[in-house]
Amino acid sequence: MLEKLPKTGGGSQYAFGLRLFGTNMEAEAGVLDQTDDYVRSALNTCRWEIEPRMIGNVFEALGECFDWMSTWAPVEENWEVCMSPWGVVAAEKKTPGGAGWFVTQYAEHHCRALGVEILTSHSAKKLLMENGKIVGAVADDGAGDVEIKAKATLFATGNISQGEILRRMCPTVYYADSTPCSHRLPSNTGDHIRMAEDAGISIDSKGVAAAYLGGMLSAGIPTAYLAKNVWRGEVLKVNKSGKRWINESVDAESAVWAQLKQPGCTSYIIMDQAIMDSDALPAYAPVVNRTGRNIAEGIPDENGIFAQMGRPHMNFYQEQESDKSAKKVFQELMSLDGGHAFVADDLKTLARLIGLPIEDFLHTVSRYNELCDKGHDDDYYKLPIFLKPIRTGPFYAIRTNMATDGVFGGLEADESMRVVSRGKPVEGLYCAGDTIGNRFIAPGGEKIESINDFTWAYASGYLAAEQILSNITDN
């Protein structure tokens, strides 16, 4: 195993959501195996534009992978069958820490126990090919090249979040800055695309898409601090032109495509002292099913009745926990260079500090205050509970920019996770996880996926390994 970073796991160690169905744990609890229903729901989500057999094979591998993991990791101590956050009875992690951390840590322990050689700080740079077959790879260990021959090679290089490949494959992606985070590790440079291109393997350029997260603090402050204190519904949001552009009471994910259209994809959260001192009202989370994260909406109950489940586990106003107050977050932002937060005794000075057109900004605030006094948002139909005027100084502003969960795809896979080039499988080369572009569709640049990324990586990696071992045995 070649690992580019000094530590294994990559972005997966930060992942939380592992959707599960068809496992022995669920069967023992009397839960019906609805794998086929999930396949149909995923295909419906992706408008039947992706290969059904590929989705079916990966979804069937999901339960098998979890059952196999149960033989070498303390699954029963950490998982239980309960009502999941996605509205169905399923196996869910019950102990602290994300599923990604659990899987990556115990997988490494298991590999080392079996004698698998893990070469950290080894960056794969080139595929070895003989007579049209991939027979290994060349890696850079920092001191020179290391050549490794293999009967089969698996690409599992993660998403594309940094570097020249990102700019070339997805030039419209807008980033706040270069601050690394769990979704933007320095190692996520699209090495699978570069290596495939160098080997003459075709790239699925249409299967490259960003998963936008919405307005995020541009300084890289962890999102746990944002949900309650920045994504709050009672603020006013303006763009670089000083104009209001959104119903602030919807969450950032719902506002993604509106913020992408704002100048520089930038927005400013405006608060007065009264709002800063008040308890935060988290933004309203509408029921949406555009990214595959809510594919349970297409799952019938035991009587065959379909229900729009949405997010039944959440309150009408999405509850978020944070151990930092709005004041604490603001103070941290003020201490950083780069113009992330602003404070002024009057609105005119605040506009001048931010660089907004003063008269346009003052008109926006005046209009907003009129609507708050009226108790009805004639412009954007904001829920009345969130209509709080901006009047009591000092006044505060926080800059937010677009961020993503990564940029995904580049390679096309068949139903056995073999890399496909110009319609034909590449002998000896497989792929898994974020490298696969034909597992989602991207109408208008929006990534609509069959299931969330970590679950896909988990199951597709297992399926690829099964296929590799089968082919090696057969040969």
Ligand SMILES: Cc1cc2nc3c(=O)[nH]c(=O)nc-3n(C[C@H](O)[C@H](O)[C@H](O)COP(=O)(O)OP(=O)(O)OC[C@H]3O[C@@H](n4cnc5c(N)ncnc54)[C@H](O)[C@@H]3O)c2cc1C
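Residue numbers count along the first chain shown, from 1. These numbers were taken from a predicted model, which means no experiment stands behind them. We call the rigid core the largest set of C-alpha positions that still match within 1.5 Å between the two forms. What changes on going to the form predicted in complex with this ligand:
Once both forms are overlaid on the rigid core, the distance between the two CA positions of residue 163 between the two forms is under 2 angstroms. Residue 154 is not among the residues whose C-alpha shifts by 2 Å or more between the two forms once the rigid core is aligned; its shift stays under 2 Å. Superposition on the rigid core between the two forms places the CA atom of residue 108 less than 2 Å from its counterpart.
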The other form holds:
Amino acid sequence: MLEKLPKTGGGSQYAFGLRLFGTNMEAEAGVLDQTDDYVRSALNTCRWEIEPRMIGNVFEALGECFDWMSTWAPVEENWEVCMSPWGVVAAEKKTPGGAGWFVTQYAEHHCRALGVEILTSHSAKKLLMENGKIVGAVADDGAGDVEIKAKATLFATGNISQGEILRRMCPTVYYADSTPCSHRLPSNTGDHIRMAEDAGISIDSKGVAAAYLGGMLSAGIPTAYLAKNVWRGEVLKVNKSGKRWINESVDAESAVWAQLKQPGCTSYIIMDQAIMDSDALPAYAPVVNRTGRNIAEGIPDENGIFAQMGRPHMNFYQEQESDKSAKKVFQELMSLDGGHAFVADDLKTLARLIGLPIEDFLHTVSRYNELCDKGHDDDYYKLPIFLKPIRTGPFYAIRTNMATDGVFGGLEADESMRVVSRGKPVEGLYCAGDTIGNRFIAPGGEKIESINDFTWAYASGYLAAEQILSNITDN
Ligand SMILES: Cc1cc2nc3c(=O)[nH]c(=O)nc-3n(C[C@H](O)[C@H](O)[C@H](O)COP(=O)(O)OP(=O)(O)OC[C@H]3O[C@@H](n4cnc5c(N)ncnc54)[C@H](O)[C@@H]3O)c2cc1C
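Same protein, different condition: the form predicted alone was shown, now please give the form predicted in complex with this ligand.
The next block holds the full complex; its first chain is the one shown before.
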């Protein structure tokens, strides 16, 4: 196993939820096996443009993979498994890390116990090919080239979130004022694309897509209190022209394309003291959001009600930082250079501080307050419970920008996780995880996915390994 960084784990080690279905543990607990529901749901989300057999094989491998991992260590001891708005989700119990941390640490431990040689600080740079078959790879260990012959080779280099290949394959991720706080591992430079190209393998460039994040704090990762204010429905959101641009209760991911169209992709959250002092209302969000993330379709709660999508980051940060007072966190943001937060006794001064056109902003607030008083949002159809006027000073503003959650894909896989080139599988070459572009659809370059990235990486890696083993054994 070749790993470019000094340590294994990749982006996977940071991931939280591992969606589960079809596991022994669920069967024993009397939870219905909803693998087929999830397959249907994923295909619906991806408009039936992706290959049902490939999705089915990976989703079916998920339960098997978890059952197999559970034989390494008892489930009850290590996993926190819960019904959540995203279905049955597993997370690691004893450390602050989630399922990703547990899986990557245990996988490494297990590999070493089985005698797998793990070569860290070895960057794979070239595929070895003989008579059209991939027979290994060449890696750079910093001192020179190391050649490794293999009966099968698996690309699991992750996404394309840094470097020259990103700029070439997905230039649209460079937008004004982007926030550098997203899921970008320095080693995720899309090396699978360069190596495949060098070997004459076709690249699925239409299957390269970004997962955009809207509503990100311009100062970076949100704290508990600020996350709550970024992603709550009862604020007013204006763009750099001082105009309202969205139904504020729409979740940040579903609003990404609208935010991309705003000047500088920037939005300001406006609150008055009454909103600042009030607890956030429960989130309003669809079961399946725009980007296909967090699908909960077919997963009713104990009362038979379909779960609403929650906000994982918000909950996480709330747990982490619930002891911080709102005022303290806001002041921290205010103390940073760069204009991330503003406060003023009157709306005119607030507009001046932010740099918004004053008259336009005042007109926006007055129109918004009129709609709040009327109890019907004629402009953006926000639910009445979220209509809270901006009236009681002091007034607050927080700047938010866009970010990406990574750029994915480049390779096409078949239903056995073999790399496909010009419609045919490449002998000896497999792929898994973020490298696979035909597991999602990419309208306008945005990733609409079949399941969350980590669950896909986990199950597709297992399926690829199973296929490799059976092919090696057959030959
Ligand atoms: C901070 C963070 C938080 C995340 N949170 C979530 C989450 O909550 N839920 C979720 O679903 N997803 C989350 N993700 C995304 C998710 O973890 C990944 O998309 C997924 O796990 C990718 O798995 P992978 O195996 O394809 O790639 P990775 O786990 O990124 O593994 C790729 C590995 O290949 C190595 N590599 C790259 N090029 C080479 C080369 N040329 N030679 C040798 N090695 C190479 C990399 O160093 C890396 O170790 C998060 C990612 C990050 C970074």
